[in-house]
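Okay, so here's just one chain, in structure tokens, the form predicted on its own.
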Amino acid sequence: MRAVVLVGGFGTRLRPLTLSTPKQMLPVNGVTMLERVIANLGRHGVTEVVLALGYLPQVFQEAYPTGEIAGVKLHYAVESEPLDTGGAIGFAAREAGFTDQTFIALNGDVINDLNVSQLVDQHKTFGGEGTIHLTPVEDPSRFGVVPIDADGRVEAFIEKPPAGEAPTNWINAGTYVLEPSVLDRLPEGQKISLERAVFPDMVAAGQLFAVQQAGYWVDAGTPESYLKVALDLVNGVRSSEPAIAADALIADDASVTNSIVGFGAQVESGAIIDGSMIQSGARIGSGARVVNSIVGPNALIGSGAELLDLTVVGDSFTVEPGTTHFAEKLPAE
């Protein structure tokens, strides 16, 4: 098999990890966000991948010279310009040569554990252009909403309804199966919304469908979600991975609770971090106090600084001591 994973967004919400880094090479637990999505697609037997790439390409090249992750080989596809997600796939899926046989698409900030050949099997049971994996959130008006009949087929693709008017709280969760004729959908070098044009015309002629399978799903691209995924592999909500990386400096009189401490990051005598995650080579200071909140890599956290409410420090960036920020974004935009 293989899949077209979409990676060219600017990643604005995750603001100021994403700077200079792309949001899925922002680490999750020590390992990429786009590590951790091909590893579960190689799993499941993917065996290439192409990215499609728009902002900061060359942090992909070159994260990865020899052009493979976990044993999956790795494609390169750069737009000139930006062409959503639509023209983004038919864009990626040609440049690599993925023309010619069922491929995979998906969202590169969506961790899950989503069984992806049952997903292919399934497409080849119902014989439509495109599949869609579906999973079931609280609230729908964020997301693209996908209400099937008894046969998996769609009958409607709505995208992000009004509070209370979603007919089904069962959402588009980022993944397709899809039959090389789709790209007929998608014209060469055009600007095209695969949610909001090519599925309901799909939906129109009958042939899209779609499989609900719930199980561990989060959209990772905002600092909430991107916590949260980094935080459920350490606390046992997902997996119980080490929290403290093994070259870590931690004051015997500092205290670390639910929280995620990365390779050469320092924490000083008598600072308190809760819920939070403390990335590569960052420093927090003497009488710090960071909770529920990131530090990027290389932040230097003044003596008495308190960081709370979802604070997000980017990277190399100093707090002054003594300060305090509720909620903020370090350096502001």
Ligand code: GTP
Contents of the next structure:
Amino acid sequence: MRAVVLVGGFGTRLRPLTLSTPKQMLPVNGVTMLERVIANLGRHGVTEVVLALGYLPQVFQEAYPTGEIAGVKLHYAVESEPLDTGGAIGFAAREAGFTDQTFIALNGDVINDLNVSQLVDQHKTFGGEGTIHLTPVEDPSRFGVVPIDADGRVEAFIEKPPAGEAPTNWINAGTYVLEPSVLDRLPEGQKISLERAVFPDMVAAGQLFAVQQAGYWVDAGTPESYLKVALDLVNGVRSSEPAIAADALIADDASVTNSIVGFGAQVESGAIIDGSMIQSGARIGSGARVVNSIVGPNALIGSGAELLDLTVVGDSFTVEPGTTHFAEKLPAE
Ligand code: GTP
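Okay, that was the form predicted on its own. Show me the form predicted together with guanosine-5'-triphosphate (GTP) next.
Every chain and every other molecule in the complex is listed next, the one we just looked at coming first.
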């Protein structure tokens, strides 16, 4: 089985972290988001992937010089301008030659334990042009909501319904099984949204099906969800991986709870880190407090500074000693 992985977006909601690093190359407890996504595909029999690249493509190409992740062969397709999700899938599938058999397409920022092989089997049973994975959420108003009939056929594709008006709380979870005929709906070089244009057309033609599969699922595109997906790996929600890198330096009287501390990071005397992610090479000065926040690689947090309430500090940024920050992006946009 072959897959197109969408990784070309600007990741604006995760700025400033994404100013230097594309979203899918951000670390999720020491392993990039992309590697975690591809490892799951590999577990379900995907042997070849094309990365649909646009923003900072060289970061991916340099990180995987052997053209392989977890035994899965990589192709690179670089758009000269953003083609949106549908256009990007069409461009990448054609570039990699994935045009003659059923393929998978997915958002590269969704972390899940999806049984991809089962989704493919169900797609074959339905016999339509496409099958979408659906996951349940409490508040569907931020997502594409997908009601289905008793046969699994999609009845409508409703992007971001007003709060309280969604007909179901099962949403488009960002993984699709598609027939090559879907490429005919994606004119070459044309910018087109899969969710807003292509899927509604497929619904109208009765060609789109969906499978409800609950289980671990997080769209890691916001600071809150990115932090959650990483902490879930270390706090037992999803697994209990080691959270502190072997070479991180943590002062004996510093306190680090429910947090990740990356390679080469330092936490100085009396600092308090709780519910946070400290990326590689960052330094947290003495007496600083970092709560429910993200400190980017090589950032310097001055002594006594406070980072609270989903503050996000970018690559190599310096936070002045003694300053307090609530829900801030540093540097600000
Ligand atoms: P924000 O800017 O924060 O909204 O994020 P995004 O646009 O990077 O991601 P979004 O969640 O909106 O998009 C879903 C997936 O499609 C992500 O994996 C993106 O990387 C990818 N994506 C979005 N637009 C494009 C595009 O024009 N080209 C390519 N190749 N990928 C895209």
